[in-house]
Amino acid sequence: MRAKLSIIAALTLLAGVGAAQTRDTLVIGFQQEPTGLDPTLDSTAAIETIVAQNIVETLVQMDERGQVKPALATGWTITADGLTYAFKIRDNRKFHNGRKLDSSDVKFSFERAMAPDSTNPNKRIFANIATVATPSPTEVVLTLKTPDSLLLFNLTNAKAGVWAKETVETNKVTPVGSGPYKFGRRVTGDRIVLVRNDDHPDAKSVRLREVSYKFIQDPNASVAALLSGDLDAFPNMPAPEMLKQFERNAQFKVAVGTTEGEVILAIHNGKAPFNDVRVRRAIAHAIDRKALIEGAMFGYGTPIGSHFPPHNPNYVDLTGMYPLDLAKAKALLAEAGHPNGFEASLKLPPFPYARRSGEVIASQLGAIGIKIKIEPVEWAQWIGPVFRESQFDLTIVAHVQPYDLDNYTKQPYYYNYNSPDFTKLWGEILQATDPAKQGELFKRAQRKVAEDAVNGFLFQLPQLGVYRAGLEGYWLSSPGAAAPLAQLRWTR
């Protein structure tokens, strides 16, 4: 009997030590380095990575597949006419500094998006409400001017999080929302780390205490620190061409999803010679998408004929409306006056998918006589003289919100195109509340965009990642900027 018990106290032991040695921490590769931690002062996709869903909540936020579900609202009603929203707040929300979150917060976070001096890069999706009413501290109600079928995708975004008047103006350096992480710290070039907020009323399922985002820019050293241990997890892998190699390592799992990224090479429309639609459609038969997928990306991604994600059910393929043609490509140049071509040149943001293709492109484009001068620029760079200031030829980038053709309506904005007709359209998409009309105006936009060839559209980024085995809970796939962790655990 003793010895039974005996074996009973070693048995219940051992399983105290494995219970003990769960792991509660995790280390994720990051290649970009945010700027700052304040989504409503900059576009930058990592900073919405880090902070969405994490830090900052939003009234409304999408899952997985892309669909919009309650967050900070547990529930809304929209009227007939399509004017009214009318959302319930959840009563059990506080923010990081311990204050109760309500229906006040929501209405001075949107109000300050929407003032005549707000820096909110989505000021415009603002633009349409005519009022934020709060008739009780757990109801919002908006009005809007004209209908807007896209508001509540809109709402997710962390451009529209919920924030704390008494910290907005610290909020980029450390940020206080009222998610399920808190801001932990940041060694500047090297990590930021979110602990777990044990006051979120979901505090007992997040599994996870310490998350840190450690930033590694160049692709082999990214490689090495999964293969060391140094890295848990790189949700978007820089180094495609490895990713075999870690399908054949136990220690990981690789997991290939989409994005919303649409990885154009920008035009300057409004620069000589790019303000010629025959040099810009010259461009697009130069291009041979089959190869710089191949060469930039080792077969992964796929091709684009617009600016529109192809898992989208309202995507229209468009790819063949250009086709290369080298021939037909020198003609059209040479109609449009550069019958020897010209000098132009391409300025790349640090991304792996950017430089790479950036290298290819610039033989195809050299195939037809346009010679590209490649200049490699930092992100601070690109940010300013490039998106900010249009000082740019041509560029190579991913834009990865939804439904982002709207960008086209945008004056100004950094590759200047200007069509009234597609601003048109765009108002009757808004205003859509019928799905199957809305759907034909969005491949009629998806046309429009593509027939002036606004830009060279090249793929759609792939989502391309590498998890240490018994990590669970990540998405194979990114439907937003948004990264959620509060469901990430380990198994083992």
The other form holds:
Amino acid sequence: MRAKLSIIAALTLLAGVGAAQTRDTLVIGFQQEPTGLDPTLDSTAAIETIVAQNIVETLVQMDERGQVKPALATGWTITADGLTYAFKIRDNRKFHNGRKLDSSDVKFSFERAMAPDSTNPNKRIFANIATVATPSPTEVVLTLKTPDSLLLFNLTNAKAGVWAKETVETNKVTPVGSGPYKFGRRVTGDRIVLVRNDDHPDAKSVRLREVSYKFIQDPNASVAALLSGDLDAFPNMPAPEMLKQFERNAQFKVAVGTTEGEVILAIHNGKAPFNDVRVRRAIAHAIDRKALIEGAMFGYGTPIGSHFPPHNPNYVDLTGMYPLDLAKAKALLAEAGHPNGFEASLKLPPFPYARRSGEVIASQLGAIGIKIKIEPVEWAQWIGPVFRESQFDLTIVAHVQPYDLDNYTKQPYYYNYNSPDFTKLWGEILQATDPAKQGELFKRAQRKVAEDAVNGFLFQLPQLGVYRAGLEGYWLSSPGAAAPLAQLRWTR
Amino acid sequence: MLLWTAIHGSHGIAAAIPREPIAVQIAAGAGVSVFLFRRFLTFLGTLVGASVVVFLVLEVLPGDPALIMLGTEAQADTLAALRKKLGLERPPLERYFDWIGGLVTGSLGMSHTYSVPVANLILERLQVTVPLAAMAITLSTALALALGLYAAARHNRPGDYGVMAFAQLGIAIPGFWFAILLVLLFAVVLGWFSAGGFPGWGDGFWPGFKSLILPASALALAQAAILSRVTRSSVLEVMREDYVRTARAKGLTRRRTLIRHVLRNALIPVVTIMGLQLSNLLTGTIIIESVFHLPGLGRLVFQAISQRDLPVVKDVVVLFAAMVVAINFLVDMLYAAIDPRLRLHDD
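Having displayed the form predicted on its own, please output the structure of the form predicted in complex with its partner chain.
All chains and molecules follow, beginning with the one already shown.
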């Protein structure tokens, strides 16, 4: 009996050792370090990635394919006129401070974002909400001013997260939400650590006990950190040329996915000579996307012909609308009164894809007589003078918001496109309640901006990730900026 | 540039001393208190100058902190609300004097982006940058003195050529590249160190110290190279002095002469260069901290500039200015300690 017991004890011990060998920690590398962690105060993408679906929960959330799924809301009904959304809220959520979450927290969070003194970077997604009502602790009813078929989609953003009233002031330093992970600690300049929230109803299925984000700006340093074992993953490698060495290394997996980022050669449509559609079409005919993706992105990236991501079910391939044709491009320029071309400046923000694409685009446009002067600018000089004040001729940037075709309706907007037809079309999209009809309208909208050659449409920004072999459950693509940790696990 | 030619010209070391040692000024008649008062005024003047320059530069530099925080989707009313919250709409003069007032009373204000007091941020980062700079200067000085002395003793012989070749190489190799080589060898291939990062001093002395060894070595190389050249030329110069011949003539060994008579007298140019190097080190950490992703002061100010976190930038720049002035003062004090002739007799 005693022998049996000791065998059992030994086996239990062994089993315990076996279980302990599966790691339950993870170190993820990011290039950009967020200064604070409150997405309702700061638009930095890294904040959204760390916080969304991990620390804070939203009424609805996006899955890897970009589809809207229930989250804090178990379900919802929309009235036939598209003006009233009634959500049923889960009854089993607690904030990380132990207090139960109910519909009043949704009301508080939304009204805070809508308030006159709100500093929410995405305040515009709430602009169409007239009232937030809470008939019961588990019910929230949103009444809209006009129908908005993209509302649910927008509510997946952590900027529409549900926060606890008593802790909003300190969320920047120690964010408190109701998600499967809670804020652990931070060594500023080095790392942010999240720990599993054992009070979450799904905690049992969450494998990783502790996840650290380490911040490494320099691509060479991040490669060394992966190779030396300091990092387990780098989901967004800024330097595509670094990937080859990991593809040949059995200890790592290279994951190539896609993002919502359309890389465009933005053109100042309000300024001569670019206010002439023939000049813009000439530019479109001169762009060789294949050479660009090879030269600037080492072959990673999908060509686009309009401002819409290829992974979206409503995408239409318009890359053939302006085939590479230098003779035709020159003829169009001549017709527009520039037989000898002209000079233009190209302002490049500090992202590697933009700086590298800029060099290639400058030489491609040089082939039809457009002499490009490249001006590298830092982000502060881009977002102010270029983006806010339209002081530019040409620039290259990725537009990363989902469904950002609506930028083409904005007045004023940095590329100064003004088309009443397009604005009308977008209005119809927002009012469309039938998905099939809405899909058709999305296709028409893509065609319209391509026909007007508003901007040079270059490629969809890839998501280039490197992961240690044995890690599973990560998203290849980023439909929003979220990267949920709850389903990550080590298989060995 | 003057300094650079001075270092590279083998006999031009005297030109590398940019100013009169203070003790000379003291000996010239002025009392200690007057001298200290003058020094203090220079110190204050430098700080006021630095504060005006950094404030003006940040005023004219394009880039709106509120816009950078809120991003491309921000609405005009949200931007206005944030600008008001950050106090960016107040007149420049008012903001300048508020800032200076804060500095004088010791309250450094709040960081826009981190929302924590700037003083806390700086103190946190100094825990990385100060040990890093101290380790680098200790390492480079020890290496440089040993190599410089050795080379001078073996003047025009293979040992001397070897040291000079090392020095040329050390000056020629950019610090960041040497840093990458160190990481590849010691972190990736050998696995002795981690590739970067800083665990903090919370887990004890060794983990923190260990994480600074590679960065400090990378920083020290170029400094050691320059300093060993300076030491060598300076020692060679002193070796030609009559008293050295006398010391040898009265029977002191070569080694004892070198250590007791030559090295001490050769130290003044070395200390001058060290002082300049210490100031360079503080700024050199910006690049090295980036390669080793260390959360130091250099990276803080780099990030703060790109995000237009104005309170952080202003305070750190003034702090850097203060440190440089303080180092110069210390160097002056060291002259007196090294050379008894320059010491003030107040007994």
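Since the model is a prediction, treat every value here as computed from it, not as a measurement. In this text, the rigid core denotes the largest set of C-alpha atoms whose superposition between the two forms falls within 1.5 Å. Positions refer to the first chain, counted from 1.
Original post:
Would you say G369 moves its Cα by 2 Å or more between the two forms, aligning on the core?
Top reply: Shift at G369: 2 Å or more after core fit.
Subject >> Is_shifted E33 between the two forms (CA, 2 Å cut-off, rigid core) >> reply: No, the C-alpha moves less than 2 Å.
**OP:** Kindly check if the Cα atom of F153 is displaced 2 angstroms or more between the two forms relative to the superposed rigid core.
**Re:** No: F153 shifts by under 2 Å between the two forms.
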